[in-house]
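Consider the single chain below, provided in structure tokens and representing the form predicted on its own.
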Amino acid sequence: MKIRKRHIIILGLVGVLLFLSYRWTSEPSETVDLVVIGAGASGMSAALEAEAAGVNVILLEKMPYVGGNTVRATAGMNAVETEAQKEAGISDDVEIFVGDILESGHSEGNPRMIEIMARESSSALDWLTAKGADLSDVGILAGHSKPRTHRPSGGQPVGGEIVKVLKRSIDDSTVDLRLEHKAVQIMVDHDRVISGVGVVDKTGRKYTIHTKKVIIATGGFGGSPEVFVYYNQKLKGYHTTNSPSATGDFIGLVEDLDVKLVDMSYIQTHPTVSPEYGVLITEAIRGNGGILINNSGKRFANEMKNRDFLSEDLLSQPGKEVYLLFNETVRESLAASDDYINMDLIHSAPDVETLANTLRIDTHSLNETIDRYNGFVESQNDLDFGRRSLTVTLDEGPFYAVKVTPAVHYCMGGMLIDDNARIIGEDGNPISGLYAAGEATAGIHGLNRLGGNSLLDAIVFGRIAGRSAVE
């Protein structure tokens, strides 16, 4: 009896080993025209453009849902010469927009790519609107000289709106969307030509998709402290606003393909993030009239300056303790602010005195700061810090305040692409069959990205990548 049991156990183990051996060595395969890796805004846009041209597309997403970092976007998407701007009487154009982008990036952005992004912005907005997106509200963000940031009416968060319409379009198309399918390898043949993508599904099954064209739209690496600290040691200990999916997958996918990675240390921090949970407090609150105060109740900077400079100003304050302050008028202009209230991130009070006591700030100092700022709004001249956007006086309560600190937000570095979204190799030439879009790419924004440009970048170059792959 003991021998029989032992034999049964041995035979069972052999069977398991044979099964596993078969499972890992007999990988199934299939063939398709195009594989898109990543189902955020750039990946879905690329897949839809290619599918519209009659190409068979497989869209891979490692997470159990689409959207990536896009779904977290709040403030809006930039565009110029739009119908919404015209209806609001806003005079803006491509040249002014390009100038703002270059200034924000400290003149290190690629002028050619920036011009394409700005010139295509209106058509990108129209493309999304035609798919059902509500992007009718227009506001201004830090670093902009004109209101050009589009979001849903009432100031609702923009990311969910864009992801919703793109996902609906994917569902209505022939694009083969595969959730929880992670691309682990981009394969090449003996001539170094793209030949396929190695994939692992949620069960651990490995398989190969044979293709000669691949678009990488995996996003950046801001969701992985291990990776962003590797590239920029100064960011050790920082929170992040990024999705857990933003782990820099493109780095491993192209490490053997002689792809040119540039600006990897250029990592942007967002100045207003809740330190408790790492929740980004939208820049639109400042754009619509909010101000920043330190623990002495004093303003200390132009709230609308570029993100990198403002982050430095915040960190230089006593105790690194800073609050974003606004009133009911600002709250009513942005539905997104209600989310923060519902998350219990925001202190509210009926008047300035009560708010000051709650924050343990000197009441006289805070009253003096608000009165002085209101005077600047009335005269349209900020004598202290030169803020240009002075739209709302903070004279009527209730009043609101949220503690904020800088956190890792966006990676300007990644794979270098050309104006056709083709990935550039170490030799300076495009790699045949390999394209990219979104935060996985580099060379566009320079040292600092202008708020509202991440979605624009993703949509514009996602569409370009999809068209280029077809051509």
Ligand SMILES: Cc1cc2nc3c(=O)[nH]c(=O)nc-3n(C[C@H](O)[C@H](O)[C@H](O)COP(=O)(O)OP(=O)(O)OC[C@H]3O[C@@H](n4cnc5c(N)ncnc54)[C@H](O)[C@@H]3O)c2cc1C
The other form holds:
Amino acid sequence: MKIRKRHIIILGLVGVLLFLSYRWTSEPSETVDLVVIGAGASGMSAALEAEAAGVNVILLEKMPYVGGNTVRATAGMNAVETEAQKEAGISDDVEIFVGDILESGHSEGNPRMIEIMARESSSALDWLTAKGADLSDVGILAGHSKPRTHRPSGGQPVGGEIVKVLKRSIDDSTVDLRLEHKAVQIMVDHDRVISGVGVVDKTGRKYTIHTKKVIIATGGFGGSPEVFVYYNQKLKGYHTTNSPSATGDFIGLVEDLDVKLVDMSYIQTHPTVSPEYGVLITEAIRGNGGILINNSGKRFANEMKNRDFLSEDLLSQPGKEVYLLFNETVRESLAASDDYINMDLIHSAPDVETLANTLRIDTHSLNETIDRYNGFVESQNDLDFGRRSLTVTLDEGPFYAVKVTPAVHYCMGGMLIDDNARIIGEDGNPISGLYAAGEATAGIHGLNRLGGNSLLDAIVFGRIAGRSAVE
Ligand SMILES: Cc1cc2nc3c(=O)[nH]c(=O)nc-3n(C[C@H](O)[C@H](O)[C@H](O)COP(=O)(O)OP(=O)(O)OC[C@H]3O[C@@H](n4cnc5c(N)ncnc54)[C@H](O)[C@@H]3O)c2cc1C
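Given the form predicted on its own, corresponding form predicted together with the named molecule:
Zooming out: every chain and molecule, the one shown earlier first.
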């Protein structure tokens, strides 16, 4: 028989069909004690705690690398009554911290969850330190009444440090970390009991992991404009500081599980983000002495206000963009600021006059603003805006300025959890076998989150979720 072109095409099509049917029907499966979805701070902490209690854990991560939004964190992680605070002579405690968190969240936060987070903060810090993290530098961020934000010495970014030690611990453990394996479904049996997780790997292969326990640690949805605008129309057109991994996958995963999603429209904007590139300029620059000036060279707000109020003040300025200004003393105190200089985001000048010319701001006005602010630092009394943290006079050059505007930063909304990190159902009861932690959860911070509290939340409730799932 003569083989015609037609036959070759038919044979080819049959081959493709056989290959596809193999892919979709074979669906290999396996069984494990616990599946953790998402390898950011919360997921890695959960997986490590569960593994330490002796169970088999599979940790799924959809990206080719771990770290999600966690690795982007710069300013630090909050903790009170720590060794570093004691060494620096800072008197602070759980009660003061809880008070600051409640105030920042407009009293809509959950006092019980906040209390747990604050109480567990020093042990969370010790846990990371024991794994090799350097969190010895303590600074103050906006909305805090005390310096309690911990980061590596010299003011290095905190996220990379935390991800480094957690990943190293995962590698040293029996946790089965699977990169580029995306969880696409959480399965239940006919009694509506959790029975497994549907996964798609990087080759497109679909498979099922049978398990009775799942921890969802997929982070927030601030990386997806489509999703954040769906929940809060006011954010249309906003840039985001988030990783492209933060697409709110938890929403689809729990869609059919009667999970209670709350506060989904509570989305925090961060006031100081570079408008051109969406790079977050860490709050620690203000904490260490930076000020904000508008296009007329004037301060317009207490730079240490909570993020929501400061974002509003900033958006009422002409052009909705302002400059964050600091000097050499601030730069030297914070290694992270060199990253922005290396990224070419910063205008630098040897003196105020040159800086004013570069920014096309009236020199007299800028000089007047800086002199007045320096006077406030000397008298420790900000007569204009009541800023309490007045640490550095901006008198020694070089001077630095970066243009900033608010961008979407953090999702306060998500799955409601209880103090054992169990996910709460629509009926108000915990759903058996289902746990969550980190930015995918809700009901802790209230209307606004204090800087440095997200990492704390992720580590504290990640650890709790890991232990809880094993009990
Ligand atoms: C620029 C920036 C700076 C910040 N600075 C600070 C700071 O200084 N201090 C502070 O406290 N907080 C800070 N935050 C907030 C904080 O980093 C995050 O809220 C926190 O790290 C969230 O941790 P997480 O574990 O919940 O989520 P993530 O770290 O985002 O991890 C979630 C992981 O889940 C994975 N995933 C998602 N869906 C799936 C799926 N379907 N299957 C498998 N894997 C999935 C993601 O790829 C990701 O790796 C900052 C955030 C940003 C964006």
